[in-house]
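Only one chain is included here, represented as structure tokens and corresponding to the form predicted on its own.
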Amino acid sequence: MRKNILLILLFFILLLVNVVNGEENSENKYKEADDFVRILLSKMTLEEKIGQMNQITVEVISKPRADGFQKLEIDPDKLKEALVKYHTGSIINTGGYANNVDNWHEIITVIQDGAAGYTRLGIPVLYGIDAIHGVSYTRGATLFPQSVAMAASRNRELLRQSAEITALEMRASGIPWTFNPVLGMGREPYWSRLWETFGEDVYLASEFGREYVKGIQGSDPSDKINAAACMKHYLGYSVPKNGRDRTPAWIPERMLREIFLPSFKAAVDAGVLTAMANSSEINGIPVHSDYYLLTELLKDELGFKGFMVSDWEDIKRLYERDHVAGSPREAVKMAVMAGIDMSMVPFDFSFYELLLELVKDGEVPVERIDDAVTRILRVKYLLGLFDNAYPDKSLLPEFASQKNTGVNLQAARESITMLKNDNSVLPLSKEKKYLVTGPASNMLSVLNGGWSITWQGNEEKLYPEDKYTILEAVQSKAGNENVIHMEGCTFEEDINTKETVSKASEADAVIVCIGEPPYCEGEGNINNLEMTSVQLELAAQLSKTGKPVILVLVEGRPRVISKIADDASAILMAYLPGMEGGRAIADILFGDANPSGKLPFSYPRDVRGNTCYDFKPIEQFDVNKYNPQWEFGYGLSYTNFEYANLVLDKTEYKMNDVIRVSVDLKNTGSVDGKETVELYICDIVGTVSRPVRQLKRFQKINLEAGKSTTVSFELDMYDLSFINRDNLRTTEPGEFTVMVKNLEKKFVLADE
């Protein structure tokens, strides 16, 4: 007994030395860095930093092309323009839609052969794409499923290894930084962006904003199969209040303390290396020209050591779009001052030229420049690329490996998310016929949506043919003479819905694939958030043949479905699940898998009037209810899991007590399966209005049928508070509830 305890003992001495030597190691890399910029920037012109400021699109310095299909080839008399004459630090973007590995090679290294020969100093170009599921830039690499789809498995382990495959494949691409991930809230279901986010809740988004970071980034950034990521978009930027995509927010400060700004901490803590400023405007201040959030908020209060880095355009629209600039040389200062560190211009050098008159005319300080430029060598050297800024090809036997596909199909079984399931239709049998239809059924660019192979996502001629559509994942259960494919509709027009729901009559059970095609940005923006009328009229009348009738939601966001959904006899919420969502889908179906993933935003069952799952008191008070169509959280599995002896270490705390949960549960179905054990907490009475519940904590766990386990917990002081009247964190004593499922315990917090 005394021999396990000293191993005991011996083992947490271990784990803390490495913590602390982890520390050192991180402290240790950032002197380096400082000590190595402070010596290159001492060497520097006036002209070579402005230019490590400026940022340009690939196609700058790009030969013409017929098409964008055409393979992008470097033009060496404009890159050496751009390298030479305006010092240009970092280039972007993929030329209109993805290259292969090969092509990128060419690519980055004729880049950085540039900086290496052309310039005084040497130093090496960073460069970046929107890397969002994956090397979504790059032909055959590993599409995971979108943000929002991942949250919705509530794995992070799954959730790091993706973004840790991410950094890999994109370093065998030879490009070391990627704009993600976006750290919104995504709480207006009608934005375009929503897919993009983690969800809804701050602690999810927060939890998940971290993994996502860390797998990116890894230990340290200059190991080669690490990259830099980028949080975006700060600030608020994910609630325009018209949902529509870079239109106005109006979030009051305690709001944006308390849902917004925790998970851009969390990323800042987990030491991530860049931030992207939010294109629109909070309050009627447009984000790239706001002191407060950029600078005090962010680099002060925060301490955020990384570059912050322009959205696309968004110095000049300060000027051109929002006119709080008189000129475009005002727009530069005014975005410069307020602490932009880099301009994603793209397409011209104007903004080089107006700061570098800026400077000279005695309008920004010098300090200032050397401020954003040092953040900016500082990222180049901790990504390694001072050492070695080409691509790694020893990293191509494991770019898009049997591996990464495995943890790939992982994801989307996990994150699939089965929202009704009457007289347990599914899992479906092998052994009888099927019609499968709809938009969705049989098309990868819908399971993928935008930031993949291109900008939009919609290129359905490009996207490779051995992965599997809905339909062939579903042909290769039950065979191809077991399954009726017939269209019905696209998403907008009726193709032959009559003839469609005549072939029900030979099914056993009808398929049906609705959801949204794939878009980005504002060409996502949409006036009704009701599902498409001609998809609802099909499954309408599937339903009405007496077949039973399992709807597949393939969507980026959750279109009201509440005409369909009584009728229909199973739903499952895909999502945008990505390269193997066809084959998850069909698993998922046919009980090959189990499905686990749990809803992360609430899913409203009327166009207007959503309200997210943390709402207050007065939000269900006599008329107000919280009526969603499911709610976050929810999601069902082949399985049943039993909670039991909900449990508080103590009935009262004092501040700065760790408080200690526990809860039994138990799998009492026949099937193994995965449960998320999620607890949430209500802070009865506050100065500032208490949300009715909040999650605080989760566990995904894996139990066998028939199988207990005790699932712990700690909560800390941070977990109890709240910004309060005067905008500051704070802790309040008083009596707080704690919940597991449908399991309460209540608690005293003590003032002392």
Contents of the next structure:
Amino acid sequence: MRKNILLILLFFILLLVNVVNGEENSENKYKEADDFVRILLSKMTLEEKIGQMNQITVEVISKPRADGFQKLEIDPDKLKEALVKYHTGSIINTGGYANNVDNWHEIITVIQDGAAGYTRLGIPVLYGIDAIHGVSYTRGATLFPQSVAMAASRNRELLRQSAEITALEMRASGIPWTFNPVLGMGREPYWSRLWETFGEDVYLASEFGREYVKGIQGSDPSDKINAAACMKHYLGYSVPKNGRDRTPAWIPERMLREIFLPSFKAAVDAGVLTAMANSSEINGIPVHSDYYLLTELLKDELGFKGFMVSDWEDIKRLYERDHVAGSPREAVKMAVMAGIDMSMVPFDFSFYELLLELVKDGEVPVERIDDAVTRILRVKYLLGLFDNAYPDKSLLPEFASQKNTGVNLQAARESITMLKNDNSVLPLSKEKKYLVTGPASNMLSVLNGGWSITWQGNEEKLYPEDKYTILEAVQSKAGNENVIHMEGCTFEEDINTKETVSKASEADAVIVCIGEPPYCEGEGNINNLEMTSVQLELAAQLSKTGKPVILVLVEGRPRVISKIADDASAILMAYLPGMEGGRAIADILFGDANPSGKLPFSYPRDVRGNTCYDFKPIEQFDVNKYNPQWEFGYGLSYTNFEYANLVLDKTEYKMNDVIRVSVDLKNTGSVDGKETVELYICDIVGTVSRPVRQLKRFQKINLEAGKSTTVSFELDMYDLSFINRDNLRTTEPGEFTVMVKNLEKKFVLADE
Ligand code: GLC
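Return one more block: the form predicted together with alpha-D-glucopyranose, after the form predicted on its own shown previously.
Time for the whole complex; same chain goes first.
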């Protein structure tokens, strides 16, 4: 017994030392980097410094190509001009189409050879890419469920693994920097980029943002399997007032700090190396020109030590679009003085030329240039680029490995959310006949969405042959002879709905796959949140046949389906489940996987519906009542879980106490399953109105049929805090409620 206690004690001492060491290592690394950068900076000319702040897209230095089947080739003369004349420090993007790994190795090698060979100091180029659900632009890479689906999994470990695999496969491509995670709050269902977020909840987005950064960067970003993350789009980009991408948002300071800042703070605290600015405006101020947000709040108050890159052309847009700058030169001055460190110009060298003029004219101080360049070179150092900026072929055996595919399949399985299962129509028997129909039934592009092989993700012919569509996966379960396929309709137009309906009589059940085509950014703007009428009609007509209709929703945002939800027997929300999504959907449909996803957003019942689950007391009455089709956190399983004995260790706490909570969970069903236990609180009376509930903890528990466990949580004073009338974070004494499922307990926080 004594030996066990000693061993446990030793483990915790080592753990503590390790944590301390981890922090010390990080501090040492930064100190090492800063010593190196200080010396390098002292050798640099003004032109070389400003070049480091200049980022161009790869099209500027490559030869045009007709399609995605052609290799991308660097134009040596254009590369030389970019490196020698403009001292370019960063290059991004893929030249319109994903490239295979060998082509990426050629591209990165030519670029780094150029930096080493043509330039005076041989500073390596920092290459960046949108690897947002795996390495979107490397052919054959492991493409995971998009972020909103990963949030539905509530599985931190899977999220972190997906990030680790992304970093490894990115480095295997020779690229050390991804423009991800998106840490905006997915609280506007119309917004075309909701699927790039981790959903509507502050705590969930903060937890997953932290895990993602740690997964990409690891404990040492210079390690050959780690990379640099980029938290984006800082700040308040995700709630355009009219739901359309890159249109004004009006966010009061108090709300900005309470709802939109915490996920970015979590990433900063996790050591994120870069950030990207919001392309739009808040309260009439384009964020790229906002000194308060970019410098005072992010760099001074939160202590962000990385660098801030602009979004695409967004410095120019201060003049061309927003009219807050009277000239392109004024736009450069405004952005750099606000706190933008690197300009994603990206098609020319105007930023370099204008900034050089501004510094020579004394309008931008060299100190600001030195600050920006120090931040940029620090990241290059921490990434190990000065030691080796070249692709590492030793990683290739792990690129798109079976292991990585297995993690991807599991992530898709655990993201998919079962919203309805009347009379246990699911899981389906593999011995029966099925009609599979709908525009999402037989395409890979719809399962992946934007940022997949191409920017819009919609070039079906470029997707791999060896991955399963939903139809192909269902056929692999039930046998081709037992599956009838009819298109029914496209996302916008009828094809053969009548004939499809008549085919239903030959099947035991109908699987209707509807949703959205792939899209990205403004191209995904919509004027009506309802599912398109032709898809609703297909489902409605099939329901009239009396055959069980199973809806499979493949969409980046919750399109309203209230007209068909009641008549469907079962509904699976698949979101954008990635390259293994077809298999995962079939695994769940046929019971080879037990669904465990929980909605990361409130699913609207009507087209106005953008009330989130953390609504205010004033929103719980009559017509104002929060009344979604399905609530945030909702999701069914093939088994049942019972909650009991919600216990707090005290009924009264003092300030700075730890609040200990436990609850018993039992799997009372007949199959093993995973359940996410979510803990919410309510601050019953506050000096500003408090949400009726806020998610503060969650744990995903794997429980065998018939088994029980006790789940414990600890809350601290930060968890009870909010932003008060003076825009300051505060924790107020008073009565609180802790809620887990349908259980609740009150406690008092004493005033002292
Ligand atoms: C786009 C997006 C941003 C992306 C960048 C580079 O405009 O807003 O998320 O990382 O350009 O592709």
